[in-house]
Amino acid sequence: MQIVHDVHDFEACRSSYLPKIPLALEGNPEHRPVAPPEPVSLEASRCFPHLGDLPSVVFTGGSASSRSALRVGVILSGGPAPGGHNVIGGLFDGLQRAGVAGSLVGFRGGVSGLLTNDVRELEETVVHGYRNTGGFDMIGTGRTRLETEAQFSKALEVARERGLTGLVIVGGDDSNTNACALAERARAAGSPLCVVGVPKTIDGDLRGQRIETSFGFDTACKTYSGIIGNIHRDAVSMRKYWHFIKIMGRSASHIALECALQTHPTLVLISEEISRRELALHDLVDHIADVICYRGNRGENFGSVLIPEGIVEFVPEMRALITELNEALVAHAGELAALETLPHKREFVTGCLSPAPSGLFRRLPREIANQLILDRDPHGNVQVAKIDIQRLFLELVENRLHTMTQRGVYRGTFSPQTHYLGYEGRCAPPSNFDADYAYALGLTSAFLLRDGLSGMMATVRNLARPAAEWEAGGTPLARMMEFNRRHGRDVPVIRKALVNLEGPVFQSLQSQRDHWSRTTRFRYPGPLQYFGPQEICERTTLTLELESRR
C-alpha cells in the first residue's frame, strides 16, 4: 500500500535543491584502473575466486562509449541513513546520463523484497518526489540477509526473471558482504548481473582506505548535536540538572566522539578507549561521580554525560557477563519460561553463570538485569540497543554519590536526567553534504554498473574538499574482506571499522575533555542548517575535517 502525506513548505523548498556534482562524473566519465592498496588475501582469493584480483577504479572526465541498455534493481537495506532517496536519484540519473536507455526497479523491504520479487518501478516522477528526502520510505527496507545458498540461488532466478543486468545494494557491513558473495556467485553462475554496493549507515563504522565515511554519519551527527546542544542551554539555563545521554553507535563510538568535539560535553564515554584500557564498570562510575563532586562542591550542579550505546559490550567485565548469559538463556530456555516471576528468573539465571559474572549480575539495578534476560534477539542473544545503559550508569553513579555524601566529600546536589537519542537521527533530510555525497555515490553506481564492474563499492573520495574536488570511483568489495569463525567455520565479513585512539579525532578529544569536565565550555551547533551562509551550510563533520589534515 502506497503511503500519502502532505507536503510541508520546507519539502516543496527543499525537493529544487541541486545536488553538487564532482567535475570527475561531470558528463558520461570513463573509468581507469588504480594501483590496489595491498594484495589480497589468500582466504579472499579462494573465497572470491572471480573477484579477487579486481583492481580499484577511479572516473575521469570523457565520453565514454555507449552501452547496450541496462534494467537495473536497487534494494535499500538495513536501517535508514539520511540520503538514501539520493543515492536512488543519482542512480536513476546516471544511467540517463550514460545514455544505455535503461530502467529502474526498486525491490521492496530490502533484500526480502528481492527474494520474494516484489519491486516498484522507479520513473522520473517517482523518483523526483523523493529527492532530498530523508528515510528509506520509497521503496522501504529490511534486515534480511543472504545466507543459505537456497537464497543466493532464489536471488539470482528473480534476478533472471526481472531481466536485470545490474543491482545496487545499499547497506552496512553485512550488507555489502552479502553484495560481494552475490557477485561471485553470478560470476561463476555466467548471469550477467552486475552487483555493486554502496556504503551506508550512520554509525560511521564503514570505512577502509578508499572509504572516508559513510552516507548519514554527516547528518546523523549534526542532527544530534544540535539536540545535545539544547540540553546543554537547558542545563546552564537551569542550573540543576545532570544529563545522562545515550547515543546511538553499537560497535563503534564514531557519532559520540563527533558530537562530543561538536558540543563539548561534561564527559563523554569512548568505548574502544574502555576496551583499551581494561576498565571495570566502577572505574567509570567513580570517575563520573569524581567530576560531578568536584562540580557541585563549587556550586556547579549540572553537566551532561554522553554514552555510546554499545558501550556495555566494551567494558570486560559486562562483556564476559553478556556472553554467558548469551550462552546461558539458549541453554536453559525452557527452564527459564516455565519461571512465572522475574525474581525467580532473575535467580535461577545468577545460578547459571561462574562467579564473576554472577556477581556482577547481582549487582545490577533491577531493571537493567531484566533487560539483559527479557528482550532477547531471535538467536537468543542481548539486544545491546535496549539496554537502558544512561539508566544504569545513573543510578549506580546515584548510589556512590550517596556514600560520598554520608563520607562527607560530596556537599552538592543531584538532580538527573536521561535521554536516548536515536531514531531522531536516522531520518532527518539529509544535510547538504550528505545530499551531495549520496547523490554522488549514486552516479557512481550508475556508472560502474555501465562498464560491467561487478563486485564493486561505489567510493567518493577527498570530502573534506569542495564538492567539485572530489574524486569517484570503486573499490573491490573482496579487499575489504577478512575471516571470522562463525558456527563452526570462517566466513567473510568487512571489518567495521573502530575509533582509531592513535587518530587525530580522539587525539583532538583527548587535549580538551579535561578542561570540559572541570569548567563549562558547552557549545550550542544549532539546528542543522540547509540555506544561508556556506561556512555554515556545507561544512562536512569534525571528523572528516581533522582526517583530512593528515
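One more: the block was the form predicted alone; return the form predicted in complex with another copy of the chain.
There are no partners or other molecules in what follows, just the one chain.
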C-alpha cells in the first residue's frame, strides 16, 4: 500500500537543520582507550567469553584510515524515540566519511526484519528525506527479541548472506543486551560481524556511569512539559478544575520528575519514593486529598497532579495484589470464565486472595477491579500498563473528599479532568539537543564499526556542555551487565536506572514541592521550539543539567 509523505512547511524548514558536530567527531577521528582495560566480572567473562576485556574508547579528531570493506545494517527496536532517524543519518554520513558510501541497509520492523531478511536500502535520497524528523517510520520498529539459539543463528546467517560487517541496534536495555549477546555469538562463530548498540528510550532509565542520558528523553519531556504548561494555564484561568495527568514512562519516574521541575505542578507522585517509603494507596490518596482540601478551603479549587505511568508496581500493597491476582487468574481461569456476571467474578477473585490483598481489592473502585480481572495479557497476567491509574486515584480521592465534606473539614468544590500524555511525545520532531545527540551517536557508531570494535555501546558524554565539547566513544556492553539467576543460568540484563532519591534532581524537587502545593507556582514552558533564541532552543533537560553539576 502506498504511503505518500505530504511534507508540511515545518518539516521542509526543519530538514535543512545541520546537527552540531562535536569537535572530537570531525573528519575521520581515531579512537584511543580511555584507560587500560579492566577485567570484566566473572559472570560477564563466562557469558561473553569471546568479547574479551575491551577498554572503553573515545574518539579524537584525526584522519584514521578506513577498513577495506564495510557493509552495515541498522535496526530500530522497541517504542519510538525522537532522534532515531538522526542516528541513521549520522551513521550514513559517518560511513561516507569512512569512504564506504552506499553500504547501509535498514532491517524493517525491528529485529524481526533481521530474522526475515527484510531490508530497505538506505541511499542518500532516502536518508535525506528523514533528517531531523520524529518517528521510526524510515524502516519501522518492532518488539521482537533474539531469544533462542535458532534466532541467533538465523541472524548471523542473514548477516553473512548480506555480507554485513557491522550491525547497529538502536534500542533500550533489552535491545542492547541483545546486541551484546549477538556480538558474542558472531565472534564465537568466526563471523566478521561487529555489533554496536545505541541507547534509546524516552523513559530516561537507560543511564549509567558512561551513559548520561538516552536520546529521546529531552524531546519527550519538553513535549509533555509544554502540554502540562498549557493545562496549568487553563487551570489558573478557569480556577475550577483539578487535572490528573498520567505521564508515559514504563517504570522509572524520570519523565514525571523532569516535567515537574519544568512546570511546577501542584502535586507530583514519584514511584521510587513511594516504594522506598513503603506508602500504601491510602497514604497517597490522603496526601492528595489534604492538599485539595487545604487549597479548596482557601477558595483555590484547582490544581494539577502528575502521576507516572508505572506507579502501580511501586506501591508495595498494589504490587502484592497484582502478584496474587496473576496467580489466582491463571490457577482458576476456568472457574472464572464460567461465572457470568462481573460481581460474581469479583466476589470469586476476592475469595482467592489472602487477607491484605483481598481487602485492598474490595476497596478499589469497581471499574478498576473489573479492569484487573478482565484485561489480561496472553499469559493470563494483569496488564499493568493498561490500568487506568489517573481514574483510580481520581475516584479514591473523590471518595475521600466526600467523607471530608461530610465531616465539615472540606468546604471546596472538586471538578476533576484526566489526561494521559504518551503517544504525542514518542514521535515528536527531535529537539535540537536530540537531533544533535542522536546524530553524534550515529557518527560514533559508524566509527566504532570502521575500527572493528564489537560489543560496544556508542556513548556521547559531557552533554550539558555545548555540542562542540561533547566526548564521543564506545563502552563495552558486557561491562554494563548485571546477572540474574534464572532457571539455573546467569542471565545478563542492563538494569533500568530508577530515580536516585539522593541525587540532585529529586533533591531539587523535594526542596520546592511544598511551595507548589500550598501556593500556585505554575510554570509555562510553551511548545518545544526549534528555531528561536538559544536559551530556549539549545538548553537540555534540568535532569541533565543538575546531574552534571555534581
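C-alpha atoms forming the largest set that superposes within 1.5 Å between two forms make up the rigid core. Numbering follows the first chain given and starts at 1. Please read all numbers here as calculations on a predicted model, not as lab measurements.
Asker: So that I can tell if Arg239 moves, could you say whether its C-alpha shifts by at least 2 Å between these two forms after the core superposition?
Answerer: After core superposition, the displacement of the Arg239 C-alpha between these two forms stays below 2 Å, so no.
Asker: Comparing between these two forms on the rigid core: C-alpha of Arg207 shifted by 2 Å or more?
Answerer: Shift of 2 Å or more: no.
Asker: Note yes or no: does the Cα of Leu342 move by 2 Å or more between these two forms after the core is superposed?
Answerer: Yes; that C-alpha moves by at least 2 Å between these two forms.
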